[in-house]
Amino acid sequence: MNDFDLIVRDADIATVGDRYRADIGIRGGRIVAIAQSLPGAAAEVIDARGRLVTPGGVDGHCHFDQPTSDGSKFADDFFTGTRSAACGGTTTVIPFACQQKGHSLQEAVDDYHRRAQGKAVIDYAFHLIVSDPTPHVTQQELPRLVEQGYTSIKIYMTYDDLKLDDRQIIEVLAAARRHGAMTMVHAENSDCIAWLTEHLLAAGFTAPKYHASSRPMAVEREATHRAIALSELLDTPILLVHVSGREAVEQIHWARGRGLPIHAETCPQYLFLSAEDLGIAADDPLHGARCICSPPPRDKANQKFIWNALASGLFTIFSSDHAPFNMAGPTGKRVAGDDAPFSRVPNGVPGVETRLPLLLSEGVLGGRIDIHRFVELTATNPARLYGLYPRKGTIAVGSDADLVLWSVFEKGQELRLAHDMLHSAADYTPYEGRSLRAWPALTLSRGRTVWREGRFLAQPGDGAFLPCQRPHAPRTSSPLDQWLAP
């Protein structure tokens, strides 16, 4: 009889706090032993040969098969999206069950489970998007759903079909505070964007590059400051998602200096893309549409600022914000036609498969961050923030056997990134042609090999839905609660 289902031998293990060589023993999908040399037999042995081994990535911000209101359709469903994640070293994803205005939050959750059922190849949880916070939603549905393991809520300060006003934001934050949920905030000033967009279009400035002009750093800075103020008022943590620029970072520094519980996320597009990418003409007048996302990529000087904030500890997590729309076909970036103005191009870029290789290559191997910070940003902190730690996000006895074995390339022998090597259903990558010094050689999800040396090996339905724990305790002892009670 075998002692283990699988042993990974001679792994160069990196976690948030340690780096050491050891064997990893796996049984029943969990790590059951870690030792310098494990005795006993196993049904399977993987010789890591001293390769770097990190926890499987946890991508806390990605969009798969999410309903839209403009006729567009996300390129990835739960099969192709999780396949792409697994091939890039990510073993847990948390996409969004999006409430439609006039509908209940429970309807959104039920619909999203139907979309995911039998398709995911790795484990997944759901965030909730609240777009219509009626008293029924905030006082009945949210408490019940948080109790069932949907413990993170996203709200928007922009997009007409999703945005909340300040009063509605306060109602959601109050509910999150009472029930121990984490609130994620897309912070951009909707009225400023609408005014700028109207005047740009009236002046004939319709090309993709003007998307950046319609969403300058000031609109993100103002909304970031306002979100922080509302968080302070309600005495509850928030996460500011996809922070793009220096001015929003300065607001977060200010809040942290006051001791406020403000978390922050950034994404690959703010390290590797710039406003120049929106303006590329090429032979395709909509080429720049490939890089339209919100907030938009900033100038190249700003990239350095985001890198510095990533290294300094300002950012809590590093997510992909994978939101893939195809360039070809009638339901992607060209849903409103080839001559559509920037304001009618669906927002989002693909990135769930390239998130980890980009950060390991340019961050760790480029000398900007160390391997422990890499693990913290891409696995451990997302698992902690969203109530999945220590099952996910670390390499430890008792944790799920979610592991990535890395191939690392010497300078001069880098891997050149190309769309045809990726596994998303999106028809492009905005990072085409970049040189990479790392790529996953093997990905394990709960002890199953899902990616190995260029071969995808998982099956639809291998992934499981994960209820999340509350990321912080419900707050019921403050004098504030005397008048916040429903």
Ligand code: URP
Given for the second form:
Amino acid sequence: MNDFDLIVRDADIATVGDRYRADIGIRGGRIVAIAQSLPGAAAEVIDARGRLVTPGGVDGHCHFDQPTSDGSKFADDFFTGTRSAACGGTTTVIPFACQQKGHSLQEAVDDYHRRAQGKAVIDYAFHLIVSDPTPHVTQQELPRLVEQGYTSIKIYMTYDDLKLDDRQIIEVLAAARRHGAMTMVHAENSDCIAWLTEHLLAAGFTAPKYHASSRPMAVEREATHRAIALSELLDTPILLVHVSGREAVEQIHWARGRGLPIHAETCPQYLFLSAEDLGIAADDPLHGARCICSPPPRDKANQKFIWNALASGLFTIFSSDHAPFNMAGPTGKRVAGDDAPFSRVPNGVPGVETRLPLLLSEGVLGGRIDIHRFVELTATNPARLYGLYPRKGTIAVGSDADLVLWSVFEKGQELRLAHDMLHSAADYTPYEGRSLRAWPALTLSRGRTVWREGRFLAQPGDGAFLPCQRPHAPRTSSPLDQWLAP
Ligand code: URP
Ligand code: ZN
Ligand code: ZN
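Could you give the coordinates for the form predicted in complex with this ligand, as opposed to the form predicted alone above?
Up next: the whole complex, starting with the chain shown before.
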């Protein structure tokens, strides 16, 4: 009888706090031993030969097979989305069970489980999107669902079918506070966007590049500040998602300085794309739509600012916000036609597979952040924030054997990123042609090899649903509780 199912020998292990060479012993999908020369027999041995090994990525923000209201369809379902994640070194994803207005949260959760069941190839948890916070939702459904392991809630300050007003946001924050859930906020001022959009369209400015004009930085800055104020009022933490530039970062910095529990996320599109990408001249009038996402990519100075904030520790997590819509066909970016105005183009860019290689290449190997910060942003912190740590997000005895063994390329030997290398069903990558200095050689998900040297090896249904722990204790003993009714 073997001591281990698998030993990964001579791994150059990087975690948030350590870097050392060791063997990793795996049994039953978990790491059961780490030692310099692990004795004992194994059914399989992978010789890492001193390769860099990091925890499998935890992507805390991605959209697969999410119902939409404009006739569009996300390009990836749970199979193609998780396949793409695994091939890029991500072993846990957290997409969104989205409540439709007039419907219950439970319906959204049940529907989303049906969509994931038998399809996911890596483990997954769900965030909840609350679009209709009725008393039934905040007082009955949310407490029950948090108890069952759905412990994070996304709310929107924009998008007509999802947005909440301030009073509704307060109701959600009060429930999150009471039950120990984490609230994720999409911060953009909806009325400003509506007014700007109306005037841009009336003046004939309909091309994709005007998407950025309709959602300028001030719109995000104002909503970021408002979300922080509401979080302070309710004495409960929030995470500002997909932060795009300097002025939103300044608000977060200010809030942290006041000791407020404000977390922040940024995404590859704010480091590697800019507003110029929306306006690239091409025969196809919708060419720039490939980079339409919200908030929009900003200018180069803002990119630099986001890099600095990533290095300085301001950002808690780095997620893909993978939201893939095809450029070809009638259900993607062209759902409103080949000449559609920017306001009718579905928002989002693909990126679940390229998230880790881009950050490792340009962040770590480009000298902007160290490997420990890379692990923290892409695996450990998202696992902690969403109640999956230490099962996910680290390399330690007792943790799931979710590992990435990296190929690192010397300068001059870079890999050129091309869409046909990728495993999403999206028909393009906005990062086409970029030079990469790293790509996963091998990804292990609970000890199973799911990606090895160019071959995808997992089966639909190999991934399991992960109930999440509460990310913070329910709050019941601050001055607010003397008069805040349950
Ligand atoms: O443009 C984006 N970010 N699309 C995905 C939905 C969201 O708001 O995160
Ligand atoms: Zn959002
Ligand atoms: Zn998103």
